[in-house]
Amino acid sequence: MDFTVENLTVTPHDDGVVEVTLSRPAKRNALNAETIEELIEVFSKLPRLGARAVVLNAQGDHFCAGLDLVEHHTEKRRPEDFMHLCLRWHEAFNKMEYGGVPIIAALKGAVVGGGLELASAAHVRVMDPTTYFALPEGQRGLFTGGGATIRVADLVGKARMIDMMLTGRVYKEDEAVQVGLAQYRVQDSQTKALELARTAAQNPPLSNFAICSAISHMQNMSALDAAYAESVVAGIVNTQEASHDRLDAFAKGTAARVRPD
């Protein structure tokens, strides 16, 4: 896997994991517009080259900082200027989220305004004790850009998301499980994120597809034009061959079988 990219670390595995690391630690890896460009080249790319799934991490004590705000106050953007990044944003994270490769994000630190919004839209959170998550754009003159209105607000709901905006509001140990802003709380997000990754890497690639695209674009429709996608995604996923020798597995009792841990 060759990409040409300076803010970013891209890391394969041999079972089909790949490790994507924000790599501006001095910067609490804040999102400037040339990593925006990098995290859509890489996700495009990523499950056209055979990735299995990615673990979503950062390199320093921060997973990341949200918008770099000193190149935004550098660069003196006007508002059609903004608005085309925000649409990068949305690209870059569209790509994470509809692309159909499990993304696992190891989260620490600080995931703040648009880190948030990067974190929601990988599929699942893990985070570790040092994690806060917090959209502090009211406090700053700001109004997110990346998606927040979508996604957080779909993980917490619209209440608590104005909340966070309004007055600062920071999550974090239990309570930011509580509230959906990640699935996992662990001492090492980073080995447990490595962990559901290559879980999730074993599952036939058409099945990862229609969890971590299908489920997303069915939530955009109506009840009534889901029930439809649904069935049809269902008639070609169940159907598939890699599917058979598991169900043959399963009809002969000795597929592994669903237990509590």
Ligand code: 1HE
Given for the second form:
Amino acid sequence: MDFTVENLTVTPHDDGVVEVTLSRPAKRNALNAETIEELIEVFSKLPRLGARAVVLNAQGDHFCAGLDLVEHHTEKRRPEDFMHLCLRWHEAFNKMEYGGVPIIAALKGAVVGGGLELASAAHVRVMDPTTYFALPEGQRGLFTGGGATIRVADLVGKARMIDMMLTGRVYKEDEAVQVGLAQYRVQDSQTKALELARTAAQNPPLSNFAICSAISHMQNMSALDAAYAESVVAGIVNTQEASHDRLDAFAKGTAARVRPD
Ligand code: 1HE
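Structure of the form predicted in complex with the named molecule, please, following the form predicted on its own?
Next comes the full complex, and the chain you just saw is listed first.
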């Protein structure tokens, strides 16, 4: 899993968990065009290199300040330039959401604009006490272009997203969990994200592939087609070799039982 990119740091662990770290802290990890290309490269390669789970984290005090506003301002982009750039953002975030490898985002500080679009392409979001979420696009005279109309609306609902974009409303602390922006709120989001990634990495890769791609695909289908696709996916996953020993242990009474704690 050795490859070098400029604005991300890729750190493989022995257990198959890989840390992908946004590494532009001086710019609050703002997403310039180059970083988007690197996200595409990294999330294209990692599944095929055998990553079992990914922790997406960041250097510095802030997870991500969104679109690189300075680059955007100085490049004087035309509508078609920005449309093509958005397609690259979508490519990167679709690779994450549909890539079949669990991605756990360890959040802190600002998770705003395109930073929230990036976080919402992960499968699980863990926040710490410093984390806050916002969509300041309206105030900047912009609109979301990295999939927020799909993924953030999915997390918080249309009305909350519109409110965030119109008024700059910031969500933090327990309220952020209550509205669905994060699933966990802990003191140390990095440690918790690593723990969750290690837990997920113990599932058979084929099960994780289905969990981290099929559910998203099925949401794009009619109920009838989704039910059909579910039966096909379950047919493959639920008869896999890797589940044999687990089911054998359950049948013999030696497997862990599901308990509330
Ligand atoms: C940046 C960016 C950026 C910081 N693009 N350079 N996103 C926003 O509207 C959020 C804009 N950023 C902020 O509100 C603040 O920077 C933070 C709250 C994230 C952090 O504040 P702070 O006080 O720690 O840092 P700072 O002094 O504001 O910024 C430090 C440096 O990072 C500074 O550069 P320097 O060279 O002057 O030191 C900033 O210019 C730089 N920086 N954020 C470029 N976003 C696909 S469409 C998506 C549309 C959007 O994402 S809109 C939301 C954009």
